[in-house]
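Take a look at this one chain, the form predicted on its own, written out in structure tokens.
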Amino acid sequence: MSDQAPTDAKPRRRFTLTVEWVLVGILILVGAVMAQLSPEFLTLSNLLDMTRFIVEIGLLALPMTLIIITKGIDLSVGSNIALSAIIFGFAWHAGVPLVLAAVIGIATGTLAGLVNGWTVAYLGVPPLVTTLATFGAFRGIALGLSGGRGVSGFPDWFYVLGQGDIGPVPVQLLVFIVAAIAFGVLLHVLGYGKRVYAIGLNERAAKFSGVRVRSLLLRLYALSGFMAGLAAIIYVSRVGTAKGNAATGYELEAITAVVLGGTSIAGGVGTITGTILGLAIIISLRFGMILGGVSANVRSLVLGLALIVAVLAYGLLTRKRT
């Protein structure tokens, strides 16, 4: 009798801890906390109503996974937000159909965009200085238009979108799942995410293989643009009003979410998926410590230790690895 294995022995597969599993390790501990702190906080209907709150930074967070694997960042989304805001509810308050408008204000944040990857692409300036000043004046333009007036009054079927559910489930969360999987398909199916990461790995040997590095950067900046005025329409909807201090910090929790994600600030790594974990532990942490009367200083306090240990706990995996 042959001491050899069989030719048709399946082989075993190995168990492989990447950054994914240790999130989701986390989003599972951070559950089990958050419930003791609140009996409500595991029911679906709280659930799914504290996705209300994350969509828009999340629709900024998934172009954002994308630029920071190119080694670049975008801090003017959130002041973009306010721009396509109110560009948006002016254009309305003129008599332009409420649609027509809405797209107004989403070309208004692409064309923000397209300024941003304009200028790191073709001018050369870094994405970090680049994105810094349009912060400003994104922010500056929204406010002089404003001279803090907001604009509300919005027709009531325009609520259903940051307001309504589809049965129980939030609209605009229905609209962010569209956004999650289109991304995921543009970054790991699609061949412009290949060049995502080459850019990011290696910016001068992606030159050499062929790869258009300023007009790829030029579109994704005009993506990020395009995400962030849709995300000014839904977060319209959501709180009735159009504002010059609109979404005042989302930049912040987009690009933490993405880092919390996996994503490294060094380029050449991340994933949608990762991006998607780093959301869902945020507001987790946010909204169960809210659910709990724990103290907004102690909120951040928790925030920050969640992403200083994902961080930590991905440099160790990169470590064993290599």
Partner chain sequence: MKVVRALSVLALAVISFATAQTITIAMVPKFTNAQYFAATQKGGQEAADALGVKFIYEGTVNADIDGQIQIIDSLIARGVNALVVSPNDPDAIVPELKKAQAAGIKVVTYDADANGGRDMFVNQATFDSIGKGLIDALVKETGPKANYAIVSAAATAANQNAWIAAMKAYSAANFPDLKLVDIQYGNDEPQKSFQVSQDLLNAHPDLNGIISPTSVGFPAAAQAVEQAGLAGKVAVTGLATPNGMKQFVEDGTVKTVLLWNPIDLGYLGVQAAYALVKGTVTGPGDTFTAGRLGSYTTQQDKISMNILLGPPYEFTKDNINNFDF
Given for the second form:
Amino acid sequence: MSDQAPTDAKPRRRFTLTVEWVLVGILILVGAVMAQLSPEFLTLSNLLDMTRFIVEIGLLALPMTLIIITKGIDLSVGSNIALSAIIFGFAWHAGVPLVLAAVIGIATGTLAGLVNGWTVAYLGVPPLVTTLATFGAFRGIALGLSGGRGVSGFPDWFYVLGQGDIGPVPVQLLVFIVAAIAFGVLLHVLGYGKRVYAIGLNERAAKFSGVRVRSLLLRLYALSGFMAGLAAIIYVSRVGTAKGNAATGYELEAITAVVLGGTSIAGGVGTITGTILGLAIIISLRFGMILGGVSANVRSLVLGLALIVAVLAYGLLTRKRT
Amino acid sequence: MKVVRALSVLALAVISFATAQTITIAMVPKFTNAQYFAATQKGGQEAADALGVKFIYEGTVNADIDGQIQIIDSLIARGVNALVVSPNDPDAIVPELKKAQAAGIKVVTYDADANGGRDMFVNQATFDSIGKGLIDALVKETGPKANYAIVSAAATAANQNAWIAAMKAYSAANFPDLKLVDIQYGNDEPQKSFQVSQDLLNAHPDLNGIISPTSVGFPAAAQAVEQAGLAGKVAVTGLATPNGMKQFVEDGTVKTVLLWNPIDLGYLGVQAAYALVKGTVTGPGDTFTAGRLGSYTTQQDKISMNILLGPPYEFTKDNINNFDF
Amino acid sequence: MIRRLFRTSGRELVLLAILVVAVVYLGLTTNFLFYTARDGTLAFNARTIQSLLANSAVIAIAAVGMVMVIVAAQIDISVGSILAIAVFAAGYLDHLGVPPLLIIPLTILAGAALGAFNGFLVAFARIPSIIVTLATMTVFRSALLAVLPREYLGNFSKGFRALGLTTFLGLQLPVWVMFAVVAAGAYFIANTRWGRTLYAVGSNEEAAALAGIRVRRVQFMVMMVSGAFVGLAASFHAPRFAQINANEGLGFEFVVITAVVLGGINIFGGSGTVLGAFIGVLLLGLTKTSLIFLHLSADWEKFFQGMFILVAVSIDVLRTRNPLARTRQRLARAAAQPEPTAAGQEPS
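Alright, leaving the form predicted on its own aside, put up the form predicted in complex with the partner chain.
Below: every chain and molecule of the assembly, starting with the one above.
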């Protein structure tokens, strides 16, 4: 947590490029191994189909990348999905038109994100503490309001979002692609991205050079909440029901993908491309092993070890450069 | 791209070749870390061996609906012929089961039902018979004028809620002075079930009995009663496997354990799946022979059809040591 | 005097006040403390307090280790998985016929070994502890599940069960162990040289290194000690149950960290007390129990736990907005030589 951050930006850019090529290499390796393990893995239909199980986590991982670059973290996103899903389901159940209910659900997620952002940016509570609290609070509200009951029986057209295809491509994968492009532009093209890196490298220096740190952080955590709300709608459409126990543990999966993708928890380093590759590696590993009949325990063992090895490798890469 | 397509064609050929050879039946329990589901696996394997079919048993370690959906998705891709599933969530599982059906896979639910997407439900015992059995076991110890509490699994568990409803209905009709003071949820975690049982005993000093219709909650509740020194004063009954309850039955904390035979349940699940795959059973009213269990006739229900394993079995001090599951 | 106390131990006092108010309220409105016995007399409900303390023991013991970890600016989210392994280690040792008093040190050793693995990756491979333990949380638990022949274990010996169930002065053995560990931990961290180095490393790693502290060794040790505390907790936790199960300790890391954070620790290191964490543990346990006494659904538990943190942290922020306190804090931070005791007691 207290690793000192190198200050000049140039070698870093070259480093991130390296990390991404390493990730591409790992992905190819994983694909080859999984194809050996199961003949069904390397089929176009499977490769597309399995992305259904990572899109919601992916939607969380995109803003998480930005948040971790600012040295922050958002542990509340999984709980936020449950909260947004419950509000969405209840609103629809109470007679609100489905599209409007979805808007209300996403607004709930955004509002929850604003609570995080305000507490972090204006009250000055560390992100880990803030979102640890709202991790419990949001899940608690979702469970308490629903009391174990869920809402299901949505109209058939709604299920297209989470279960349908356009051509051979799952609908939610298209949503993710659009979101990923938007976040790529936000972080790597617009001035906003430069300010995000600046905060992560040195918050005080960023403040002095005119970055409005507080307002940026507020909006960033709100954006994370917005994406959780969006993920909630897709989640409900995929599993056909809105329940308080939705998306349990998603926050850790999203963080794992981001870190695997080369974003440093010490702040200031990370790319959207890396996160996408991290997501691709995780789902290929996990689903490939399920297909190959690898037992659940070995599956999680491999995923955990992969994370350690990847971070160790990044450590070696950075040390060589500096 | 060409390579991918070629590979996928090859893969499909491999699958269809493999499936032409043998029938594969996959059993997906709610979770794997319980003696109860291990017993259903034993029964499933026994039936598969008897029928000469390939048997896959795969589940998540803990009750995890996301993981269960992914496992079923992979089984669809692996081209199994039938699924025998105990869903963690009766609603969230439905889209995935429908996907399996669309791929030509026969879907049987066992132990717990789904609200759609299945061809048959293998019901271990009717909800009413369980509700009656549990209330009768309680009243035998506490008398008809008593306060009791329920320690359930998760608030979302469909069969738990159905049993609770059946208990309420039966006691309202037959024992008007039997009062249900609280329902708590231990989420099928031993530690949590133990704590809520303890808290129930503390919060209601006038409690006469606890009913726990879950194989994780029941031993935990019995242990809470025993540790509070209330054995003999607070009755405990519920549904659990005999092995988990033997020590409590022997020391007298628990008088009656109710359950069906989970080995038979797993056995019947696989037999039913086989009958569906072979086309012996195509709709309600059809009869098939389930190996050593004899013949079963399917009943129509609002989703598709179901069969009933039989009445629940009462384990007491006199017979519990005759069973090993 | 009171003002000074409020400034130095404000969080502890606030939490203690909440705890007392909650107990009094529950005592007056429910049969939390007193109940009408069957013969109509008012009786003391001793079991409530007994079970609250007994169920807090495992969390509190692990929390003492977690305080040391976070004070040294690290974190350990693998404690739940370490607990699962240690619980099974204790159970299998009993099955092998190892005497109960020998099981305790062996289980501590098992926990310490796992903690040392974390510590090595943190201190010498230089991976941030949050990443290391995020990974080992999965690695430890799945490794356990992969080697276990069955995912549950029971039929423990009488002697082993006695570790968890023996009562002394009305309280179970694990409760006395908890009291001893909390007292020793509180003394150690505040009054020994070693304890003060934790604060020094946590408040400013570079300054601590310049002052001659071997920072990496401290970081390694603290992760190992956290594992050892979990091992100790496990050796008294396992015998409380007739059967242990492989999902033991799921979500344990969140409970422990929540309790410690509630107890007023600075998540960035350098400040925090064992006593605060202990009160945090009790408050969390009380939340769970009180829901049942108040006839509220247990579903609200997480909500209240989250709200407690937000309220406690907000009170802290308002408390330290006192301009004088802020200046003092800034001075303390700016001091070239970190003064560990001052940093330790100054809430930030």
